[in-house]
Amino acid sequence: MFASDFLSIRDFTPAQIRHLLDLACQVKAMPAAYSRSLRGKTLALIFEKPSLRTRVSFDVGIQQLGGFSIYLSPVEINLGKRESVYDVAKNLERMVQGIMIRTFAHKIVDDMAAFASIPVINGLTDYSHPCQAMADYLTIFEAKGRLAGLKLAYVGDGNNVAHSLMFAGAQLGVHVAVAAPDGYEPDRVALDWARKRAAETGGSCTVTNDPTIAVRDADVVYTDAWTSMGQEAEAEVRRKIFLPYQVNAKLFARAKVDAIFMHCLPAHRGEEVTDEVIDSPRSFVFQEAENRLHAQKAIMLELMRDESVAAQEPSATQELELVK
C-alpha cells in the first residue's frame, strides 16, 4: 500500500523508493506513454518560498501528464495569517486533486496533509527536501548504473537537503558521509533514523567535521549553499565558518577519479563550489536539475492517477537494477 502523501522519504519502504525511481526512469524514457495519465487533474502549487526548479518542474510536469496547475503565492494565501492551514486545506480539497507546498516549518506540511483529503507533496521545508533527493539519486543511478554500495559525500551545512540525502541513501544501501562544521551537523533524530535504516539495507551514514575524510574515495561529491533562505542575516558569519568546506579542485581530487559533482542549486560560485568544479565534465548539476521534472512526475503519477488509468500504462519490461 503506497502512502497517500509524499512528505518525507522516511515514510516509505526501500522497495517503494526503488519503485518510484523505476517509474521516473520509465517516464523519462517514454514521456508520450504517460501524456494523458492525469487528464482532468489539477495540482495546487503553494509557494511560501521562491523557486525556479520546483516551480517549473511541477508546473511543466503536471501539464506533460495531461493535467493542470494553479500557482498560489504568499500574497494569495499567507498561511497562518490571512488563512489557517486547516481552512486552506479544506478549501483546496474541494477544488483540486493534489497540493504541492513549499514552505518553512515542516509542521505546516504535516498539518496540510492531515487536514486535506487529497494528496500533499512536500516541495521543501526547512527540515527536508524529499523531491530533490529523489532527483539526486535518479541522477546518480544514470551516471553510475547502480546505487547500493556507492559512497556519497555531502560537504557543507547539515540542512534539509542533507537530511533527505541521508534518508534516501539509507533506503537505497548507499554510504552517505556528511562533513559539516561543528554546530552545523545534521539533526540528531534524522541521523539516528538514517543509521538505523542503513543498517538494514547495507548502507551507512557518518558525520565528521573534516571534509577531507568525508570526500575520500567518494563516488559522488555533493554540496549546497552555505546560507539558505531565511538565514540571510547569518551570511557573513557563515562564509567564514564554511570556507574550509568549499568544494574546489583540491578537495574534489580526494574523491575517486571517476567521481561526479552534484549541487541542488542555486549555486553561489566562489563560495561553496568553484567554477573549475561546477563547470567541469564531471559536474552533473544540470542533469540533476532536469531530473526534478522526471522524479516529480513519478511522484504525481503514484499519488494522483486513477487505478484504471494506471492499468493502461506501460509496465516495465525489467526492473531497473537499483540495488545491484
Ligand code: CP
Given for the second form:
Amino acid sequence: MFASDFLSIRDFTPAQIRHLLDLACQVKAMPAAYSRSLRGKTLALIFEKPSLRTRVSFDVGIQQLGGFSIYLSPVEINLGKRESVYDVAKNLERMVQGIMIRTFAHKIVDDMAAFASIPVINGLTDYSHPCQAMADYLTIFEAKGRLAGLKLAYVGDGNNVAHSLMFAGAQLGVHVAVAAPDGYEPDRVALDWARKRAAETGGSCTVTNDPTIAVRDADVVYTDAWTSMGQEAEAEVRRKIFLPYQVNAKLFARAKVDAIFMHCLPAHRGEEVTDEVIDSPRSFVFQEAENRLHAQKAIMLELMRDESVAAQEPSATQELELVK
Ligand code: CP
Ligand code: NVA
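Hand over the structure of the form predicted in complex with the named molecule; the form predicted on its own is what we had up.
After this comes the whole thing, all chains and molecules, with the earlier chain placed first.
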C-alpha cells in the first residue's frame, strides 16, 4: 500500500515523491487510461477557506477518474463548532471513499486523518500546501527537464506554500533558497527537517533576509501572497514590510537568463509580483495551475484506487530522469 493519507510531503520517502510525479506525468499524457480507475468512488471536499484552483481541480480530477465529488462549504459543516472533527470523520467514512480538506490549523487535518478510516488529503492548512508543491515540481520538471541540482528561490512570506516547497525540494535534491523579511521566515522545525533531508538527496535549504542573494543564479523564482487567508487584519502592515520582496523585472533579472517565474495563485498584481513578470513569456503560472489537476489525480489514484483496478492500468514504473 502506498500510504493511507496525503497530509504532508514529509510523510513520504524521496522515491515515493518521485513515483507520484512519474504517475502525474503518465496521467497527464494518457488520461483515457485512467478514466474508470475510481469508478463509483466519492470524494468529499471540505472547504473552510475560499478556493478556485483546489476546488475545480479536485472536482474535475475525480470526475475524469470516473468518480464524484461533494462540495461542503464552511457554512455547511462549520467544523468544530456545529460538529466536532471526530463526528464529521465518523459520518463521512460511512458514505464517501475519501476526504479532501482545506482548513486553518494543521492539527484539524491530522485529527481528521486519525479519526477517519478513509484517505484524507490536505488541501491547504495554515502550515502547508502539499498538493501545490507536487504540481509545482511537476511544472518545473516539464520546463527544465530535470529537478535535482536546480535552484528555486522563494521570495516573500515564509508561509504554508514555502514550507511545502522546502519539503518537496529537499526530497527531490533541489536547492531551495528562501528570502523573507525578519520575523516572517519559515518555521524553524520545517527548516531543520528540510536541511536534514536535503543533505541526503544532494539538495539544500537556506534562508536569508536579502532577496537578491536568494535570486542569484536561480532557475526558478517563486512568490506567493504577502497576506494569506486568515491574516487579512495584518494586510496593511504586511504591504509595507514586504515591499522590498516584490518580484519585479529588476529582481527577476538577477536570476539566470532562462529562469522561470512561478506563483501558486491567486496573485496580487502590483504587490508580490508585477504584471511585467507574471505576464512575461517566462511565467509558468497557468501551466502550474493546470498541473494541480494532474498531480492530484496521481494522489487520488494512489490513495483511493482498488488494487484490482491498478493491476489493469499501465505501470508508472518508467522512472523519469528526476534525479541525475
Ligand atoms: N493555489 C491554490 O491553492 O489556489 P486556490 O486557493 O484557488 O485553491
Ligand atoms: N499562502 C496562501 C496560499 C493560497 C493558495 C494562503 O494560504 O492564502
